[in-house]
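In structure tokens, the next block holds one chain alone, the form predicted alone.
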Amino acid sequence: MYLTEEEERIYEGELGWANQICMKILARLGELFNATKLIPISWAHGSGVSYKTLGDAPIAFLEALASAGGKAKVKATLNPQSFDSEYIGRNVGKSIRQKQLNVLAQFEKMGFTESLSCTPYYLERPKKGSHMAWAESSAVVYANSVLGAWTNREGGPSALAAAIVGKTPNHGIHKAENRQPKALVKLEAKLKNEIEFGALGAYLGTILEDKIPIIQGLSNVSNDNLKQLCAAIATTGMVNMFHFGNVSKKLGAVEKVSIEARNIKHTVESLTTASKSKNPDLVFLGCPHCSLSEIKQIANQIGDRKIRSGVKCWICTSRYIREKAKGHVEKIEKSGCHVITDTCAVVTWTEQLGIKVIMTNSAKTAHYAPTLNKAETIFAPLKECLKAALKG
């Protein structure tokens, strides 16, 4: 891969230890992916925040970067991380509480911004062609295929590298060749729900493996539900972007797939992991973290009505949204539920707050809690959610 001479000063450490080491992460990815050079990023967004998916043994890296004046030279956001201070903080133990704000403090030395948030779009709109390093999934299908930037799925050490070089490997979803269609999905459903666009996420991340597709049948979408289509076609396979609505694209020898109502109920069924006869532990909203317009449709759903005995209701959002939708934000709480900031069920410690049975509208959670949060999962759209939340 070509470097130019300042990169290769970069790379020959004549910048400090912490640009040498991310300068050589890159290069070293980028020979793994046939990059010719590196491009200039105009914004990072880093994974890897929260403790408990991070664990111990990367910290000792972050420290030791920010130590050696690792500084962010694009605008960088951060993913969620393990607890909110309001509310989960203070029911985790004192050792958790000390790594996760450490982890916390070395990110800020370096010039990060403490968004926590998976959906970073909400505090600024990317520039459509803008070239992006974001680490988040459900972000990443959602910048290249609702607002038209342009950026890779990377990993966590490689979102970091690019935001302190400010650049990142010319490879993948950042070239235009790669961003064509690879198959033609035919939508015969209607879909009615935001569970049901997830159900079709995650059944076409299952089937598509890393084909871009051209999804026909998709009209008058909110962009809510397309969150939740991004989200899950990213949780169940390796889409990093689709088309749809008005597309002209002349098709070559595409992948045909045609997509029934019956793959949606069944996708739908396969979510819920728990019996009809349990009751949830915690309902779970906001996963990818609500928009204002969810906040808003929360809580007018809510109306006059409390929590039920033993059951905990979580509404997940940015600091940012969180502000912006005070009034109905008091309104959410009135009721017993909690609104809650920089953290998510599926990163926080559910385990440890006696959490076995989780009920939620998002198909990203539904599919990773058996397994990140050990817990049984009740898949249902915001009306049914809400209902075995509140009483009346």
Given for the second form:
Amino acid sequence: MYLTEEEERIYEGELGWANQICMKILARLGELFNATKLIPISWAHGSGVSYKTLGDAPIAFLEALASAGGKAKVKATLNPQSFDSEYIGRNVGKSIRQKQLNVLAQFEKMGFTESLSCTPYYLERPKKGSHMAWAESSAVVYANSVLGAWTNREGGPSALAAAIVGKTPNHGIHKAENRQPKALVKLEAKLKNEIEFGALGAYLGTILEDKIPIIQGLSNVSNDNLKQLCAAIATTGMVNMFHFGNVSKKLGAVEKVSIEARNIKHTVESLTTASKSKNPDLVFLGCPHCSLSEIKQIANQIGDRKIRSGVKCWICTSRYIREKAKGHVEKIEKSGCHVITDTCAVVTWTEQLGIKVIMTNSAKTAHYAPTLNKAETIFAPLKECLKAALKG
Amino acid sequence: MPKTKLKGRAIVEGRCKAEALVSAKPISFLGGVDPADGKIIEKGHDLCGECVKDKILCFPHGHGSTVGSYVLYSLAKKHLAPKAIINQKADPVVVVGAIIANIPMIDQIDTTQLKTGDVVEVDACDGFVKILKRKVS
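Based on the form predicted alone presented above, generate the structure block for the form predicted together with the partner chain.
And the full complex, kicking off with our chain again.
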């Protein structure tokens, strides 16, 4: 892989250990994936912020990097952490609190903004065609497929290195030729709601391997529904983008896949693990974090209803959207539901809070909750989730 | 006669000599290796219960979360890291881990040629592995 003279000097340590180690990470990964050079990025989004999923191992490295003067050279945002300060943060132990706050402090020292959201694209829409290094898989697919920005699926360390160097190796879908569809997906079913978009993603992820699909026959397309498809396809699979809409005549010989209603139905059913008689301990909406329109929709659907006893209802979003949706948030919180920022059910301490059954409209959460939360799942659309949470 | 010098690709530079610890299975450092004592803790793994400290750790490739890279760094800080890593096919998690922990690493080596207990020389500058002494079985 070619490094410019300036990059060589960083590689040799001229700007200190922090920059050197980050340059080494990018150069070696680049070689591994047959990149030819580094390209400038406009934005890095880091994962591995929640102390619950990180554990203690990374803390020493983050501290070393931050104290050696590692500083992001480009816009750098962060994934959710393991609690919010207002609600869940008050119910976790002191040691957990301190460790989480330390992780966040290291990232801040390195110039990352406290965005703490898996939907950084609501804070600012990335420019079409701009190169980025994002590590949140659902946001990676959304950026590539819905917003038209270009990013590979980075890991926590490689996104961190990219932020500090301000560049990324030009492999994978940073190259136009690698963004072409390799599979034609014919959707024979009409998707009714967000959970069916999620189920389509979860199903496609398991059958596509690394082949980028073009999906034909999508109806009820909205950004919120597409977001569910993006999150789910990244959860079960390796593809980092999809195309949808009309098939161009240039589409060459590609694999053809037909998706029928029974595939969607079966996937929806498989994402519920709890038996029918069980009630949720937690109704969780906002995976990925809610958009302004979703908060508005939730507020309207809740109306004057109040929360049932024995159930919690969390609606997770970013601080930015919470602030923008103030009036709706007040309405939601009057019901006894909580609008929570900075975290989500998957990366917070649900087990410690005694939550054993999670009901959600997110295929991603339904996929992860049995292992990451040791919880049973009920996978259902928004309307049913709210019905389970609220009286009347 | 098995070959005693195996040619591979240098990933993280360094030279060392030590005993090999060889696995036929991929290793996930997150959840698979205890950062407190360097022991492999993944249930059903062929190295379960073994300690990676000061060994030439040989396995096909890594898998699992990218947080695994940080586990290697944390092992190195506590002097519990392997002396070198030999892979068949390097993957991003182990490569990043070896870089930040400064553990010599080579890939494109047929790790089935190596046996636990062999004394091995690793040259991760020129990219080769020499078997100095076979374990007497």
